[in-house]
Amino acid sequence: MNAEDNHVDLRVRRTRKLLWEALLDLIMEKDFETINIKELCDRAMVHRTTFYSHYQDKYDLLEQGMQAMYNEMTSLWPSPEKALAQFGWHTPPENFVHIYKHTAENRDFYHRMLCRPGVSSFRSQLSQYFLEYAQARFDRIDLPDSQVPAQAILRFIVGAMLELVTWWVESERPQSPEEMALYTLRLITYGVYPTLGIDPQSHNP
């Protein structure tokens, strides 16, 4: 690449950066839907037209900002499979704690994305990644038979995830990311009565 070329590189980057940046702080004042474009332009100080030389529509530009920062948070994680490799019943899976050291260094995107109204793909695409890792490790184990369909099983898994983040972002991070991987995975290993130290036999519901 030339000097030129780097040089429209880094505009380009600069100008969806800004742009990403001015719908963020939007989404923090109002729903999305609401959102129109001269807000976005006026507020990354862009021209109108050369928001439409990057994007089709606020649509387009929420869909590639939050596929970015997926890539992002995703490409230093290990993958399901060789999470599980380093399974330990009393330590955490690897990607459980990058997943909280993320939330952390990005808490304004992860608020904005979890815990605000209006903006539900990021929530299914990082429902999607739980799901593929609690699949992988019930692909590792022989299920015994049980009253509760698999299905449900994962996507109870999937939920209690989802929601411990989303608590954890809202509840302005008073335990680290290696703690909350570590509460995570008691709950999903022991359930709620055990890890409380209750018997559940012996305890009414």
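In this text, the rigid core denotes the largest set of C-alpha atoms whose superposition between the two forms falls within 1.5 Å. Numbering follows the first chain given and starts at 1. Please read all numbers here as calculations on a predicted model, not as lab measurements. First, how it differs from the form predicted in complex with a further copy of the same chain.
Superposition of the core reveals a Cα shift of 2 Å or more for residue 137 between the two forms.
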The other form holds:
2 protein chains.
Amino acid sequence: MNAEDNHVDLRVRRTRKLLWEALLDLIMEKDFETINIKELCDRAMVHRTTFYSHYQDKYDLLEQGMQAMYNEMTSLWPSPEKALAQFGWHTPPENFVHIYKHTAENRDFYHRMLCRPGVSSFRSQLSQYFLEYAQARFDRIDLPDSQVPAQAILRFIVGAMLELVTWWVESERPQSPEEMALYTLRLITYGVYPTLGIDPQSHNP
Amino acid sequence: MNAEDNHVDLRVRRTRKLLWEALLDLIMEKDFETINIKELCDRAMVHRTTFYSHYQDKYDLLEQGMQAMYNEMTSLWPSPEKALAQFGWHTPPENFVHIYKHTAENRDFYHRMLCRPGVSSFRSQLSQYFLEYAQARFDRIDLPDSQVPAQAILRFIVGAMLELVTWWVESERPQSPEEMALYTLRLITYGVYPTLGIDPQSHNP
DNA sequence: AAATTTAAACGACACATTGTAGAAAAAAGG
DNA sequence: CCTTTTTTCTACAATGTGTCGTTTAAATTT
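Just the form predicted on its own so far, so send over the form predicted in complex with a further copy of the same chain.
Full complex below, order starting with the chain above.
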């Protein structure tokens, strides 16, 4: 995936790729916790000792794979400034659109990671990423003093966002990413602004 | 907990109680997955073979304990009909209040189960309970034809709800359960109604 | 194309954990 | 106090983990 990958021994890249694909395969079939390293290696056609020369354990492998997914998803997001500049009540937000597109392209993966019960560490990590991004946007807006703490609002946004994505990933999805992005925007901001005491129609966040 | 418990051998009740408390203890200290049955039994001061005469494995124990928690939480909820009858924009919804109270009373447990990364199966099961209840309420409301599917709206509600509870459980919580219930109601319904094309102020859901 | 370097495969190992079985000891319950 | 039930105890097989040298194979370099 990276440019530096070409300098890495071909065998190493192949081994890692095989192990990751085997994990994805197995994760579609059974719960992550019930997967053991022997069956993972059998599936990957890699010797068990080779696995241990690359990863500490199965959690290590999972984490490195998840990291790659996060990077893919967020690498296309606009900066908070750009996102604010593009804001409009009838414009599907670019970052939301990317989220829906990316999850659709990797539907199997996200389905397994997010839908019930899924891998809890993935959900919470993703939630963390979303939170940081939302926080950065929030910091650039003038907010009135509210009884509801800003942190609670942010968590509301992230929780709603994640659950909508999860629903979309596991549903038949007649909606396009753009439609979903717009609905998501509305469900969230229509809720947030009046609660904070701002008129959503007159105010441009 | 149940009335029938008195007919059950004292030793059996004691053993189960000790094992559950030991699990709670350990779950505060480390990830559920890393807990093994030997250390659980040591903590509970119960022999390992005794554990196996009560439960299949640690997941079985966890599930039975979680079940008891769900029951405690939902046993106090009003029926969907009653909840609808009590609705008001300035009345903290009774079920929401119960949720915040119950989670506050069992804060350690919910903190461990919901906060990151938590036990994913608990979150998803709880989410399922919420969904069914919200569904039942939704079924009793006349909804206009909307581009946004009802299921997506329900998932939005549940996701937002759960995340707000999670935030509250892990925060310092200067807010009372009643306040949180009211904010939760507003964040959610202010977002839902306009998105569905209904004026929230004029419409009584 | 050959030489060098590096990674993968192999078999063996110690170790921990799981889940089960049967007999002895302990403690409820009536 | 006697019967019944549960718990403890010891032992066991089965499975999975993580680590070592050594050998084999294949990629990279010259």
